[in-house]
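Given as structure tokens, the chain that follows is alone and in the form predicted on its own.
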Amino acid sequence: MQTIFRGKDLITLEDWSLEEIETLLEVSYELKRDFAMDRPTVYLPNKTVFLMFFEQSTRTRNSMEAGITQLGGHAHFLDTSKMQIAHGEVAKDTAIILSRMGHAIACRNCFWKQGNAYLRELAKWATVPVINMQDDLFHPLQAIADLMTIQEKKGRNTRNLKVSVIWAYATTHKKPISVPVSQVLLFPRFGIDVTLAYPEGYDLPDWVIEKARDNARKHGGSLRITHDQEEAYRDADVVFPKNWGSWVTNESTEVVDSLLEANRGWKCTVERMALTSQGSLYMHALPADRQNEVEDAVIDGPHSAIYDEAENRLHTAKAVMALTMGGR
């Protein structure tokens, strides 16, 4: 078990070793047990974390705010449109000043080709840990909660488990690629056999696929790509049917276009779930575009683990903060 985390950034789980991620999961389980038993977990008394949001949030904001409170600290919610960032203040100045006033900086910035660069600029200048609450490329807090949920439902030994990350039709907004990117990079490191399914035009970056396959080779997992959604559902133990935008092939911010409309049939249905293995899980980072991405009979049905998955956002967020803001 790794024990030295204090001051460590979490921009992507690719920057964390397997041992560090396993420690993060162990701490998450411990904190979840404490939460269930109503045991106090005051590991960060009087510590402050700044939560910078360039976009809306439900699970991420509340898991971080509730989490730091339960650890004995306090969160400052910062709407960046109300900060001097809106007047052009650069990341360097924001990072240095907030570092002098608190103990961690967390940020969500999903703007394409801007978000991750901004997070890394914050981390370059901050003297406190920087936590990625989602950017245009990575969503480590979601991915680790997803893995924790899979382990709870399917056992800690996930080797040869079949997990499918499947594109689905949605019209709410042009969503980032950060959730599927983080999943296909992380899951093979735990021996999982990942199937990535999407219509042509919704590709993930080439470097992501290369790195995911490298992770699979090193850790005994696998990654295959298909453009046939039925193939992805067939015999899967866990499915993640979720929309993401065509950012890699089309940088337009337009939500609904001809490519999207041509793929309205990419939807999680009862019939497709019937192709999966016995006891399979339906999972989603939320919010789901009900009726477009998924039928109510699935998301509200016996396969669904969405609420356990959402709760685990709390416990994994607490673990990240407890380890990086405290410790030695």
The other form holds:
Amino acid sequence: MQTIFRGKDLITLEDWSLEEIETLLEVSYELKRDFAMDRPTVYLPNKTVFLMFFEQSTRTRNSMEAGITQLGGHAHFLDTSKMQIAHGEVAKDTAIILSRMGHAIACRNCFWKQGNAYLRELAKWATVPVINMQDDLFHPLQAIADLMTIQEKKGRNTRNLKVSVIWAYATTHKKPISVPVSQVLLFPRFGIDVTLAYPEGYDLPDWVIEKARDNARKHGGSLRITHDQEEAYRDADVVFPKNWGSWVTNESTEVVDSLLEANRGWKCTVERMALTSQGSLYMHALPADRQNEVEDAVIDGPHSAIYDEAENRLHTAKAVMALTMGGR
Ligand code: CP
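Instead of the form predicted on its own shown above, give the structure for the form predicted together with ligand CP, please.
Following is the full complex, with the preceding chain placed first.
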């Protein structure tokens, strides 16, 4: 078990070894048990984490804020439109100054071709850990909570579990690709057989597919791609039907276009869930576009694990902060 984390950035789980991720899961389980028993977990007394948000959030903001409080520290919520960033202050200056005043910088910046570069620039100059709360490419805090939830429901040994990451129709906003990217990269490292299903035009970057296949080769999982959603539901143990934007093929920020409208039929329905294996899970990072991405009968039905998945955002966020801001 890897035990040395203090000062480590979490930009993507690709930068963390399998042993480090296993420790992160162990600590998450321990913190969840402590939470259930109302046992104090004051691992970060008087420590400050800065939470910089370029976009909206419910789960990420609150898991980080509640999490640091439960660890004995404090969060500053920073709406970047109210920071001097809005007047052009550069990431270098922000990173150095916040490093002088606190103990970690967490940031969400999902702007296409900007977010990850911004996080990397913060990390280059910060002298405290930088935690990615979602960018245009990665959402490590979501992917680790997803994996924890799968393990809780399906067993710690996930080898040869069938997990499908499936595109779904939604109109709320042009969503980042960071959730499916993080899932298809992480799950094969735990021996999972991943099916990625999407209509043509909603491709993930080629380098993601190559890296996911490399991860699968090294760790015994697999990745198959299909453009047939029924194929992705058939015999799946876990399904993640979720919208993402066509950023790779079309950089426009327009939400609704002809490609999207041509794929209204990509929806998680009771009929499609009937194709999955006995006791299968329906999961979603949330927020869900109810009635477009998924029928209420599914998201509120017996397969749904969405609230446990969301709660695990708290326990995994606490583990990331406890290890990188404290630990050894
Ligand atoms: N899943 C997720 O990151 O939720 P929020 O956008 O509400 O933080």
